[in-house]
Each structure stands twice: as structure tokens, then as C-alpha cells.
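One chain comes next, on its own, written as C-alpha cells: the form predicted alone.
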Amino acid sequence: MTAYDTLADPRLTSAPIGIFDSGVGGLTVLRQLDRQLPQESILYFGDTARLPYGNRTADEILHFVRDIIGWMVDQGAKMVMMACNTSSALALEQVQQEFEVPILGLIWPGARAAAQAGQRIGVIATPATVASDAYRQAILEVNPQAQVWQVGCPAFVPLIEQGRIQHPETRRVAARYLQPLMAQGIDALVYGCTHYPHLEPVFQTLLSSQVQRVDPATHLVAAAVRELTLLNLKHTGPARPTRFYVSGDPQGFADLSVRWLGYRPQVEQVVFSAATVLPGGS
């Protein structure tokens, strides 16, 4: 049985949709799935443990996408929304060969968009993203012509994991970062980590209006939207209210996420075997 034959069945829509993050990153997704499909109840999960993803290994990526995807399975979601960037480049493929839900990633939803909007392509992520290469073979494949220009940014993350958006050393980290994009002229830059846009008050004081830049989320909430609607999943009724998860201090994550929900969320947490953490990490 495939897993289009599992989830036909109409009694899984009123199943939630599982979203995934290191941290606050997948907020920027949660915020567009309240604007694009608001009927859906939403299990989201933050890996705050383990965090930051994008200075792990290849190996471990993937073996905390297992765990939080089996995880999420358990809980009966009906989809994951790998809305990170390192994980969706890294493990996106090997998982979905293994689950039977539908899981989506950022990149090639990303990459399209990105190949729309310009010919001279910036694309910010973390250094896993960037050494995987995935964002330019992807948005390379969409427009064989355009050029891609990647920096590594491993400074974001945890900036805005402390809250440290408005410091002055957040915006000097975003001019060195984005300084050898402006040099090369870009008329696209793409948010290759869920982080990033909210760091958008900060690089709108760094770039040129003419600069279209490029939320993967908003992207890949469209293909959720069009995922559901082929597996007849769409839910029609009221949403149950969005059950927030993490692997490391709810409250810390709580007090965090409040400027970006406009409320202060209920947080559990849930502890994996090997959470190990990296220095610096929350």
C-alpha cells in the first residue's frame, strides 16, 4: 500500500500537519499556513536541543529527521513540512523513501520562485545548506541561464535564537554577509533558512528596493496547499489550536516566539535519545 492509498481515506483530514524546525525558523512557515490554510489543525516541533542545524554533519541531520518524523507519525500527522532548509537538502530525499506521509521540503519550492524573480540569484543559508550546493543545481535545473551566488551565514541562527535582532552587531554580521552578493549585483536573494525573514527590518536597511526577495515558506505552504488538495486531505472544518513541541526549554522557546505568534504558547517538550548539543546551541 502506498502512502497515497493510506492518506486517501477522508477521515485523516481533520489530522494535523507536522512542521519542523531547529527553533524559531518554522514560525515563518507556521505564519503562512494561518494565512493559506487556516482550517488546518498544526503540530509544530522545534529541535532546540540540538540546535543550530547548519554547522551538523550530513549523517546527523538525518538522524534527528528520523527521530522527529517518526515522532510526528506517532502523534498522526498527516504530512511534515520540513521547514528547514539543512534538513530539506540534506535528508528530504532519504526520508520520504522511508514514511510513508507525505513530506515536503523548502528547496525546490524556494528554488523555483527564485528562478522567477531574478537572473542574478543571492542565496543566504547556513554552511550545511551552502556546501550541499542544493539551492543552485535546483534553481540551475529551473533556468540553466541565471547565476547563483551562495554565502554561508553561520552567525543568524543563533542571533536570533538569543533574541538579538535589533543589536547592532546583528546588522554589522548582515552587511559583511551580504557584501559579496551586493558586489555581484543581484536582482534576487532567497532566504535559504527559515530563520532569515526575521531578519527582514535588517536587510531592509542593507538592500535595494530593486533586490526581490525570496521567502522558500511562503512557497512551500502553496505546495502543501496543492499536496492536500490531490490527496483529497484538505480539512474544511475549524481548526484545534496549534500544539507546540520542543526538544530542549519550552519556556525559553515560549518567552522567544511570543514577538513573532502575538501570544505566549504552551510548550511541551519531548526528549530523543543522543540529544546532543553543540556549543553555542539553545
The other form holds:
Amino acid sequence: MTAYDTLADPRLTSAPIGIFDSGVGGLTVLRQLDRQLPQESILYFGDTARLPYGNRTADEILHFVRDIIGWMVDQGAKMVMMACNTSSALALEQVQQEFEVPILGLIWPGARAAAQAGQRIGVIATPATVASDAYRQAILEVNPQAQVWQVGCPAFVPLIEQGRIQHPETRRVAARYLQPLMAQGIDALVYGCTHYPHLEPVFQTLLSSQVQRVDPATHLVAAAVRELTLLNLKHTGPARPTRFYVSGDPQGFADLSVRWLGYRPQVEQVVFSAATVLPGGS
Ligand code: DGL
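Could you drop in the structure for the form predicted in complex with D-glutamic acid (DGL)? We only have the form predicted alone so far.
To see the whole picture, the full complex is given below, headed by that same chain.
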């Protein structure tokens, strides 16, 4: 029997859920957690010193994810949710074998929802997620009749991390990425990167209302509700305030995230060993 098989133990149930992303993308998952699991305490980590993840190799991603989950376990997390599709696509299965803590990813919840939402499915995601082919394979496993088109969108994460949501450049880039999907007559679009729901105001102006938008975060959190119930890990008491940590500049993260959180978070820095910060981070 593992620590996670026991009957509801108050020390475990009140422990936080750890969620992580490369930056502010995970806030779209946090929003769903606040809606669906308001009684849970959350530990948020943004790996801002090493973003974007979407241009990294599978080895780099695995290395980063191990750092983060190891740290979350040290912080006493009772569950870890990858609030990052790139990590989910490239590292989930490996770290699920390495760590005892339950770890959830976005691909399967997103793929199941996509297969229900449509037959002609577009996926927008980071280049690394598209290259992994994880969404296409998962969607086809649920519905072999579905057709899937994937577009890598390398410019989105930098634009969002610079807070340039309403900038004309962002709209131009979005129109360019969506064009081949619209040309295929898609009936569903998966936001295959947790940063992208932040662009909803832009997508609104570009997509027809006939296209069902699938935000895997909603379905990941629904899966977490089921998992917590199954494992007797659900917390019933009040949540503690969310704790925010980043590997890069805490003030920069606080300044950027206030628009989505509606308050200025207290953010602390966590520095993993220097050797783990590979070139390319800001
Ligand atoms: N938000 C992450 C994802 O869902 C990572 C984006 C990035 O850093 O490139 O893929």
C-alpha cells in the first residue's frame, strides 16, 4: 500500500496540489481549479527562466519536469498537475513511473473532449507538442474516424509572456496560424497549449461560432476531481491562498499575471541548480 492508497488522512487531504507551466499559461488551469475545486490549496510554479518549453527537446523537458516535480514533492504536494501541454506530451509517462505522487496531464482529457466536440479537429500547440503527435494519436484512439490537423504556433507564447494580447501583431499572427485550419472546415479547435486561452479575445474575432473551442484545462481539472475522490484525497475545508513560485523574475511574473488573476500575487523565486538552467531562458 502506498501513502496515496490510505483512507482520507487529514494531513494528506489538506496538502496542496502542485501545478506547473513554463510561465503564465498555467493560470488558465488555475482558473479552472478555482471553479471546480475551490476548497483545494494550490502551489503554482512557472519555469520562467527556461521558457518557452515549446522549442525544447524531449530530453530538456524531461529534465525540467523532474526538477519541478521533485521540488513539489519536497513541498508536500499530494498531487501534481501538469498545466503544460508540452510537458504532458513529452514527459508525463516517464515521470509517472518515477514518482509516487499522482501526476495528471492534459493530453488525454483534451483529446477525449475534442473527439466529443467534433469530427474535423484542429489543434494549435507548441512546435514540440505538434512534433510529438500526441494529440492526433490520442484523438484517433478515441475516434478513429476523426480527422486531425495540427499547427505549431511558436510566436504565441512569447507574445503572451510579453503581455501583447491586444497588439495588432498578435491578431495578424493568429490569423496566419488559423488560416490552414479554417481552410479545412474544422468543427472543433483544441487549445493545445495552456497559454492560448489567454488569446480568447483574439480568437473570438477570427473564428466562426460554429467552431467548438476545446480548452483541455477544463477537462484536466474534471479528471483531477475524479482522481482525488478515488484516492480519498479531496479536501473539504477552506483553501489556503495560492502560493506562487517562479524560476525567473518574480516581479515580472506578478506584473504580468495581475490582469488574469485580478490581484497582484506574492511571488517567490526558486532556483534549481545552475547546471539545470540551459541556454535559451530569459
Ligand atoms: N503552456 C505550455 C504548454 O501548454 C508551454 C508553452 C511554452 O513554454 O512554449 O505547452
